[in-house]
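Shown here is one chain on its own, the form predicted alone, set out as structure tokens.
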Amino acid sequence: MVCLGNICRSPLAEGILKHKFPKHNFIVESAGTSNYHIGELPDKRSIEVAKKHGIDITNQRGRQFKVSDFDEFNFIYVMDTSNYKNIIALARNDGDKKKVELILNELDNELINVPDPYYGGDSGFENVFQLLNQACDRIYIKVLKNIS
């Protein structure tokens, strides 16, 4: 899960999924394209509304996508098309390329990109969950089907 500085949107995503495989050995974490908040915790708002619906991301620490993630990753999910470009940029090959997808492709809906809640109000932080948390069930099935 890929947002720019892995406090609001990957996080999300990251304790979405993993609260959706708990019985499951998946490797699930996310990452930025930026530098800005390595080692941070994520947004407290980001935080408080995973809280809300009973996930806890309070043990992620903000990291910058490496180009071995994508040998560390099935499947990389960016939250809209400038991290997308971003993360293209640093692929090796188009087996990479492949594995780079849109996370808001899973859903049947005209969104593109999700919405980065950062200056906007709480509203927008239980948006975005609520946003993420449909397409994790999508990638939740999707990951099941491919494995049975």
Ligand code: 4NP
Contents of the next structure:
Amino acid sequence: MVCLGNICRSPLAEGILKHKFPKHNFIVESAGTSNYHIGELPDKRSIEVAKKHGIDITNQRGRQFKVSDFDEFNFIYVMDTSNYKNIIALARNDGDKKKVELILNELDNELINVPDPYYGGDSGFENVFQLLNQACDRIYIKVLKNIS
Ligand code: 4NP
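Right, and the form predicted together with 4-nitrophenyl phosphate of this protein, after the form predicted alone?
And the full complex, kicking off with our chain again.
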């Protein structure tokens, strides 16, 4: 799960998807394209909205996406088209590129980007939570189909 800062959207996406896979051995991680918030806790508004929905994300710390993540992960979900461009620019080959997907492509609506809630109010975080929760439901089903 990748966004710009790895403190608002992608930590929520990580927490939500992990929460759907409690009994399975899947590795879910998040990262930022930037180095702005390395080592930091998620934004307190992300922590709060996750908590409201029964998910604890306080074990997470910000980190920057690295090229070796292409080797570690089968799916790389990005939150917006800017993240997409930045991650594709790091891809070494077509195999790397194929792993990168806009997360809202999982939904059947016309939304392309998970809105960045960083500069907005708390309601933006609830909206992000709902969008990511719907997308993660689809990802969960897709992954289970892939392994069965
Ligand atoms: P995120 O939100 O990409 O969802 O973590 C942001 C967090 C921090 C900044 C921008 C977006 N920033 O500019 O510091």
